[in-house]
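As structure tokens, one chain now follows by itself in the form predicted alone.
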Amino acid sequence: MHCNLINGEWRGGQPAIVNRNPSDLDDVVGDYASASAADMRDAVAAARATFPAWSRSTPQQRADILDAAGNEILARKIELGTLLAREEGKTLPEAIGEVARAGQIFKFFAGEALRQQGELLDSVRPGVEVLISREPVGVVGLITPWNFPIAIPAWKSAPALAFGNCVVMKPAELVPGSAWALADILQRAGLPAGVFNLVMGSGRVLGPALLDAGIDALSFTGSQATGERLAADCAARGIKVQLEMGGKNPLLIADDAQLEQAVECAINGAFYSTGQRCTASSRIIVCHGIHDAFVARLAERTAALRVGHALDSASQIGPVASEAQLAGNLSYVDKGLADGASLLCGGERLTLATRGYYQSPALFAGCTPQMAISREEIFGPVAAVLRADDYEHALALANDTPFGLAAGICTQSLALATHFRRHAEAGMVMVNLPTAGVDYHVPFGGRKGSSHGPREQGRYAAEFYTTVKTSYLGL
């Protein structure tokens, strides 16, 4: 059994989490220990006890450990990518790409550990100088989702450790394997006992226990409903909080868009990774002049996508991650039909050579802004096409959402691209690119109901994982 990591020791727990391959339900990836509320308290206590020493460790010590972890992740990217594909269902090339990104994140933050900056200012009073510096927050709880089982744990834990915090990570119960592999790598890279703790199991048990145990900050990626509850709980306890809660991201196709480029952006953004990305473009807003040609070509490309086993080199789309997620996807197909949208292709559960959670990508046209498939995050391979009269109408439709994570436009006009970049109500804007797909060295996050608190990734990660201290020096 793969155990929890608490205070530098591997600790078992029951019941076992049976990690099954969504491409082949007869393939058991492994058994993983479930932690109890008492285990969570022990993990937080261990992090608290070791924080004074770790927070005062040298930047070089932290950089060396993170760099070693990044190097091992990159050296094992095929092995770890295969593990990720087996437990989450991404196609193998996507899974290997995610692992490589995790390694690059650790190496980037190894550098950030050495690049911490401050400010020295003259006071308004004579003979006084002001030093502004950053210090680690303390014990940070990390709750990570199932759709990026190593990249998101990496982009949360790497900056937390780089800036001198201690970590208690609770990965999604559906995909413990990649998080366990990351914990094992960090343990062997030389982290002192208690600096990084991995606590696996039920979110209903471990989430409240994490907050009750007395952490200083919480970074969460998951559903909007859970995020809102955590925000309220953290506010009541005075815990610093960072939330990423999804999106309903628009891809605007202007009349002057290059057709094949626009279709490729839509296919990638809506259906790759089985649509299980918070940045997926599940609302495709198409201007009247290009609408019919675009929709015809998009339907042709969507129907031709090859759904199959994640490890099959012929597969373009892997399985849905779980039975519950598949049921939710299919229920949205039913809602779309009931609301009067036209199902152009897909939307069926598929029976393939191995038992798995397979679904054909669903493409709807004739959608209106009020339909559930146009407004609610589905988190699966279901895309809704809305017709717009012109660019201004399309922009209004793009912004007509309670979410604001990512937004994209396909156009050959610099003027339209510039206008959209400035007026799209989203934290990230893509021009002639899929809405899904971001770099690890720049800030990630959104507006409105998508995000709360400081941005993740890049130099902006310091805003969450550090606190500012102002010191006055009398000369």
Contents of the next structure:
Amino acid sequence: MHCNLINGEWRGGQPAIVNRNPSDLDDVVGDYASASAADMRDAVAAARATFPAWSRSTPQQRADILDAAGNEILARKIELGTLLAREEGKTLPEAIGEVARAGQIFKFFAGEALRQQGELLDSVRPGVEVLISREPVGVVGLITPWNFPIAIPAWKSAPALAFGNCVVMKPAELVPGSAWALADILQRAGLPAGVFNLVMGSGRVLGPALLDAGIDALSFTGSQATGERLAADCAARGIKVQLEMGGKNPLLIADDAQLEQAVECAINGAFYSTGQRCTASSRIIVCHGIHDAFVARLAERTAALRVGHALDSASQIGPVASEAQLAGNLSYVDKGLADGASLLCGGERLTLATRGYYQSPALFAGCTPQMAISREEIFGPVAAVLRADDYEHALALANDTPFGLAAGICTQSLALATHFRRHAEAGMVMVNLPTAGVDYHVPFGGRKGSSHGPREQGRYAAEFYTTVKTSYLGL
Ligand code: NAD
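Output block for the form predicted in complex with ligand NAD, input the form predicted alone:
Now the full complex is given, and it begins with the chain already shown.
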């Protein structure tokens, strides 16, 4: 059994989590220990005890450990990518790409540990200087979702460690394998006991235990419902909090879009990774002039997508991650039909050679902004096409959402692209690119109901994982 990592020791636990392959339910990826609330308290206590020493470690020590972890992740990307594809269900190339990204993130933050920031200023008073410096926040809790089993643990833990924080990480129940592999790598890369703790198991049990144990900051990625509850709980306890939640990301197709490029953006953004990306293009807003040609081509391409086992090189779309997620997707297909949208293709459970959670990608046209499939995050391969009279109408539809993570436009006009970049109410804007697919060295995050708190990733990660100190020096 794969154990929890608490205070540098692998500790067994309660009944195991059986990690099954959603491409083939007969394939057991492994057994993972399910931690108790007491284990969580021990992990936070270990992190607290070791924080004074770790926060005073040299930037070189931290950089060397993160760099070693990054190198090992990159060297093992095919093996770890295979594990990831088996436990989450994204196709092997996507999974290997995700692992490589995790490795690059560690190497980026190895550099950030060395590139410290500070300012020395003259005071407004004579004979005084002001020093502005950054210090680690303390013990940081990380709660991660199932759809990026190694990239999200990496983009939270790498900056946390780089800036001298101690970490307690609670990965999603569905995908403990990649997080466990990361903990193992970090441990062997030389982290002192207690600096990084892995506590696997139920969010409902371990989330409250994490907050009650006395952490200084919480970085959460997951659903809006869980995030909002955690935000209230953190506020009541004075815990610094960062939330990355859902999306209902618009991809706007302007009349002058290059047709094949626009269709490719829609296919990739809506259906790759089985639509299970917070940045997925789940609303495709198409201007009247190009609408019919675009929808016809998109339906043709969607119907031709090959759904299959994540490890089969012929597969373009892997399975849905879980039975519950698949049931949710299919219930949205029913809602779309009941609301009067036209299902152009897909939306059915598929029976393939192995027992898995397979679904054909569903494309709806004729959607109105009020329909559930146009408003609510589905988090699966279900896309809604909305027709717009013109660009202004399309922009209004794009912004008519409680979310604000990513927004995309396909156009050949610099003026439209610039206007959209300025007026899209989203944290990230893509021009002639799918809404999903981001770089690791720049900020990631959204607005409105999608995000709360400072951005993740890139240099901006310092906003969350450090606290600013202003020192006045009498001369
Ligand atoms: P989820 O909210 O169900 O679970 C996320 C994590 O929270 C899991 O580790 C879970 O165990 C834990 N959790 C559950 N209940 C908890 C509680 N009461 N207290 C503390 N922790 C608890 O989300 P999910 O189904 O794993 O992930 C899908 C969601 O994540 C989607 O909404 C998606 O948009 C979002 N997501 C957002 C981003 C982003 O960066 N914006 C990235 C990936 C996924």
